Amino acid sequence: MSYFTFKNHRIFFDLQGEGQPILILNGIMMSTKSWDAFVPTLKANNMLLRVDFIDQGQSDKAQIEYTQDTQAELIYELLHTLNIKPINIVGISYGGEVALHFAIKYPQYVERLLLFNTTAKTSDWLLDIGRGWIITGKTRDPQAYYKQTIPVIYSPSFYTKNLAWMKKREVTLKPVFSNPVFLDAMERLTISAETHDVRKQLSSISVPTIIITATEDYLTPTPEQLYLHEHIKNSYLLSLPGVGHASMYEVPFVFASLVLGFVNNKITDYNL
C-alpha cells in the first residue's frame, strides 16, 4: 500500500505494470478498488496508476474545504512525486472533470485524454440532483440513499436486465450507505463539484482527446459531451448507444478496449 502527503492528508495510490503510463481517475462515488476487475487487463502492457481523491477510498477524509481544482493539484503533486511526465489520463464523470482542470493547468503533464460521461460545467440540473443526494444522505437511511443515487447511474435497459444483480448490490451497499463517515465525505465531494466550470478554458486543451457519450446517461447527457467536443480542438466524439452514466460497468469490454487502443495507438491522423 502506497501513500503520499498532500495538504496534510494521506493520499492512497496504487502503481502497477510497465509501459505507456495510464492514470485513471474515479467517479464521485468510486475508489481505487472500483477498478480492480480492470487492473489485470490495463496493467498487462502499460503502467497503471490509480489514486483515491480526498474523501475517497483509503485516502484521508477532508480537513479542509476543497474543489475539483484542489483534486487536480493533488494529481500534480502525485505525478511530481513519482516523477511521471507526461501521462495518459482516463477520467469518468467527477474524475473526467478533475482531468479537465488538470489538463488546462498542467498541459505539459498530459499525453492524451480520454473522458467518459464528463461535463464542462455543473449544470443546474446536475446541481439539484447532487443536492438531492445531500438531503437524502442527511437522513442516514441507507435504502433511501441507494434509491436516490444508484438506479439513475445505470441505463434503464441495463438495470432491468440485471435486476437480480442490482438487488444484490443494494444489499452489499447498505452497510456503506449506513456509514455517516462515508455519507459526510460524499456530501463534501458533491459540494466540491458545484463550482465546476471550465468552459472558457477548454480551447487551451490541445492534446489528442476522445470524449465518450452514452445515449442513456441521464446525469450528464449527450449535449454535455457535444459541448466538450465542439470546444476542445483535436478531440473525437464517440457514442455508446443504450448505455448509462456508469458506462465502464455496463460495457467493460468496450471501456478497456477504448482505453488501451487510444493510449497505445501509434497511428495519428497526420501520419497515415
Second form
4 protein chains.
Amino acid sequence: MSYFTFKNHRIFFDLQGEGQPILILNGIMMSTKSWDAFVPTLKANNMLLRVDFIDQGQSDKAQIEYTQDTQAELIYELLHTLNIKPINIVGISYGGEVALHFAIKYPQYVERLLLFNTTAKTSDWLLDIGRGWIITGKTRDPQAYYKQTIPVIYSPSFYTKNLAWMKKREVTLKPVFSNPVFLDAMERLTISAETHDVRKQLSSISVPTIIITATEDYLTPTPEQLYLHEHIKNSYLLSLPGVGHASMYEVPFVFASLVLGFVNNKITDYNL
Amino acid sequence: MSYFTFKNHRIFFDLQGEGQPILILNGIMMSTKSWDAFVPTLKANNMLLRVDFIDQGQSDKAQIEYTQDTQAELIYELLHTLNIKPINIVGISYGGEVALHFAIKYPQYVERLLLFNTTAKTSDWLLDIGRGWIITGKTRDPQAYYKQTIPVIYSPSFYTKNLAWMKKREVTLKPVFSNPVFLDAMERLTISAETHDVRKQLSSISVPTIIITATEDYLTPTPEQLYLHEHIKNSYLLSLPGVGHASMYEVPFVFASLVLGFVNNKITDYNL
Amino acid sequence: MSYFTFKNHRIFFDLQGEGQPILILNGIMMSTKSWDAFVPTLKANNMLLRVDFIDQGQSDKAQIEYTQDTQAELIYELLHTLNIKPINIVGISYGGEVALHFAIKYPQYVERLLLFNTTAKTSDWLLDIGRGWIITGKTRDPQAYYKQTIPVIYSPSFYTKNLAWMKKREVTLKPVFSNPVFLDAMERLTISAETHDVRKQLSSISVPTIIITATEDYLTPTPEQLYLHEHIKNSYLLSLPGVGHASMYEVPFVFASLVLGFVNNKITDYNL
Amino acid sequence: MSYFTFKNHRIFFDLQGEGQPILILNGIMMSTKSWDAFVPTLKANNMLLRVDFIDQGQSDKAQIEYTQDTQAELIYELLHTLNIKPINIVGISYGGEVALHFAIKYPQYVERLLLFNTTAKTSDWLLDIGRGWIITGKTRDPQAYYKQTIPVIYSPSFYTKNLAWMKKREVTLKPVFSNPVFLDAMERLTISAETHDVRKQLSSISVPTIIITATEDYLTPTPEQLYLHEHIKNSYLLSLPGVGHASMYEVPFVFASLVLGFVNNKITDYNL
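Mind giving me the form predicted in complex with a further copy of the same chain, seeing as the form predicted alone was just shown?
All chains and molecules follow, beginning with the one already shown.
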C-alpha cells in the first residue's frame, strides 16, 4: 500500500519487480486494479509501476480543477519521488494522452513510449461523445451508463463472442455506475481531457515511440494513430485487426507481449 | 401527397420521374423528406419511389407490433399496388435490412439491390447499443439523445470539419428529440430491428447486389459488409474511405452517383 | 476508322454515341480495342471517345522522343480538332497519369476526372519495376515477359479464380509479347512515364475528381491514391476491396457503373 | 562453424545464447548471415538457433529433389540432433511455410509459432510469379534478376526513402545474381515451394501462433494471413501498416521486438 502526495491529494501507486522499468498509465475508467492479471508477466523480468490518477481507483477524488497536463505533473512528482529516470511509459487512451503530455514536458524521464488507442487531440466529435457520457452519468441510471459507455469500447466481434463475460462485467459494473462518487469522478476525468491537444508539440518527441492502433476502435479510431505516427519522428506503427478500443481486454496476450518486446529489446538500430 | 393502406396504417409514399425505377428505403431516423436534396438528380432520368415506413415521417405510428419483416410486407403492398415490378432497391442501414428481407421473400420484384451501411444481423453488440438509445429516449432529454445517437453515426473527420452544419442540425433535431411521439416511434423502430437475422437466407439472393461499406462506420462496421459480400453470390463490394455510417449525408455526390451508375448500367456481363 | 495527325504521327481514335461526352484513356499495355466490351454500355447514353496514344494500338509508332506530357498534347490536339469541350476524362494507370497532365494544362477542357489506379509520380520503386520490364522485353522471350508483367497486375484472388481466362489470355498475348515492334513500343511507353511527377501541380486541379483505388493494386498501390485525394481539392475517394491494378478487367461491371454514375450525375452540390 | 548431415547434405547451423530457445527460418533468398544484425538482441536472453536450408548459404546444394516438406524434415533432424524440444519457431515467407509444415508434423517440438509474411498455399498467381523468376534466372543477367525480384519485395515507400541503401544492396547482389550456382539453387528452392498447400491441416495446429501481415506485401499479401488467422485456432493477428514483404529489413526493430515479446511472454491466458 503505497501513497504519495500531489497537490494535497493522496495518490496511490504500486511498485513491483526488478529490471527495465515500466510505468503503465490507466485508461479513463480503469485503475491500478485493472492491470492485476498483467502483473505476473510484466513484473517477471521488469520493474512495474502502476498509479491511479486523481479521481481514479485508490487515489483521492479531485479537490481542484485539473487537466491531463495536471495528471502529467502527478507522474513527474511520482517519478521524482521514486527517483526513477528514465522509464518506459505504456499508456492506453486517457493514459496514452497523459503519456504524451509527460513526454513533451519531461523528455529526459522517458526511455520509450508505448501508446495504445491514443489520440493527439480530443476532437469536437470525441468531445461531444464525452459530453453525452456526462449527461447520462447525471441520471445515475447504471443501465443507461453501461449501454452508452461499454459496448462502444469493444469490437462487435469480441462483444458478441464473449457475451457471457460481458454480461458478468455488466453485473460488476452496475453498482459502480450507480455510484455518484464514481460518476462525478468520471465526469471530471472526462472534462480534464476536453482541452487535450498536443498536435503542435509532437515534433519535439524523439524517444522511440510505438503506436498501436486497433481497426475497430470507435472512440480513437485509426486515423488518430496515423496522425501520431506521421508527426512523431522515431515512431513505429502496429495495427490490431478486428480489435476495439479496449485492446488490453480484447487481446491481453498481444498487449502484454508488445509491452515486453518493445521495452526489453534494447537495440533499436540494425545495421543491415 | 400519396398514401396507401397497410394493415390499417396510412402509409406515405412519393413517386416522381420516369425511367428505370428506383425505390429508396430510409435509415431508422430518416423519412422521405431526408432525400429531398437527392430528388432532382435521382428523378432526372429515373422513376423515383420513396416511402415512409411505419413509425416514420408522414406514415402512421404503429398500432401493431412489427419487425423489419413487417416493413418488407409494406414494401410488397406498395409495389403490388403501384404495379411496379421489378424495381431497383436502394437501402441504407435499417432500409438496407428491410431491402434484404424483401429481396429474400420477393425476388421477382427486385431488379438490383444497393445496400449502404447494412448488416445481415443485429449483433448482440448492436442490440445493446440500440437499447442504450431506448433508455436515453425515455428520459425525453433531447440533449442526451442527440449526444448519444448523432456523433456516432458520423465519421470524426466529417463531424469536425462540418461542425457548423452539425450544430445547425443539433438545433433542428432538439425539438424532434424531445417529442415523445417521435421518441416512442424510434423505440419501436429500434425494437423492430432487434430480431433481424437473414444470414441463412443470403445464399438465396441472386440479383446483382452492390454492397457499400464505409471505413468509419461505427454502427454497422466493415466486417458486416464483408460478410454480406461473402454470402451473396452476385455481389460487388465498394468501400468509402474515411466515411461514417450516415454515408448519404457525408458524401451525397458519391451516394447519388453510385445509385445512378449501378441502376442505369444495364450490362452486367462483359465478355473480355 | 478515324485518324488525325499529331506531330507527323497518324493517331487512331473512335467516336460513338451521343450525350455527355466521355474520353477514355488507355493503360500502358492497352489500346482502344481493350474497351470494346465496354462500348455498348458507355455509348448507350453518352458520347464515347477512345484514342490510341503514340505507340499504342492503331496509332503510329513513335518517331520522336516523348513523355506523358506529349500524350497530353495529343489529347489536346484531338479535342481541339473534334471541337469537344469540356469532356469527362476517364483514365486508368498510364491513361490516368496523362489525364492529370492534361487537366493541369487545359482545365477548361475538362468537365470531370475519373482516375483509376493512378499515381501522381513514378516513384523510384515503380521506375525500377518498369526497367525490369524493359530488360526482359529485350530478351524477346514472350514467356518471360508474360510472367513478369501480367500476374502482378491482377489480384491473386482474381488470377486464381479465373485461371482458365488467364491461360487463354496468355495464349493471346504470347505472339504479341514476342513481337519486337510491340516490345520496343512498350519500352518507349515505359520510358515516357519515368519522369512523371505532377505532385506540385495537383493543387491547381479544381474540377470534380473521382479517385478509385484498389486494395490489391501492386503497381500503383493505395498510398498513391490517398496522396492524390489529399492534394486534389474537389476529389472523392472510392476503394475496391480485393481488386488489383487491372481493375477494368477484374470488375468491369463496377468500372462501367462508376464511369456512368459519376459522369451522368450532373449535380455535385447537395443542400442537406 | 557447426554442421550436421541430412540426407547426405552437409547442413550449416549456428547456435548461440541461453534461455527460451528461438529457431529462426530464412526466407527464400536469405541465409543465416542475413540475421547477423539481429543476433545480439535475439541471443541476449534467449538461445538462438539459425540454419541454412538445403540450397541456402553455407549448406550443401541439393543432390535430391525436394519440397518444403523436406526442409521441415531437415528441421526435425536438427532439433532431434541437438535435443531441443520444444522450441519457438520464427519463420518469414519460405521459412514460415516450412514452419507450418513442421508444426503440423511435429507439434510436440513446437512451443510457439511466429509467422511473418507467410501463406498457407502457393497460389497459382504466386506460382506464376515464381516461374517468372526462374525464367529470368536462366538468362544469368543480374540486372534483370535484380529488377524482377528485389523491388517487389519492398514497399514503395521504403524503397524510395532508402534508395541509397537499395543501390548499395544492388551492388552487393549483382555478383550473386550472376552466379549460376546461386541462380540454380534459387530455381530449386522456388520449385520446392510450388506444391506448398497446408490449408487442410491448419486446423490441427494448436500452439499459440502469431501471424504478422504487412499491408504492402505484394508477394504474400494480407488476404493470405487473414486466411491463416481464420484457420489456426490459437492464433493472433498483427498488421504492419506501410511495410512490404521483407518486413525484417524494413522494420528490424519491430521485427525483433515482436519476436522477443511473443517468445518471452510465457503467460497466454489472462483472467480478466
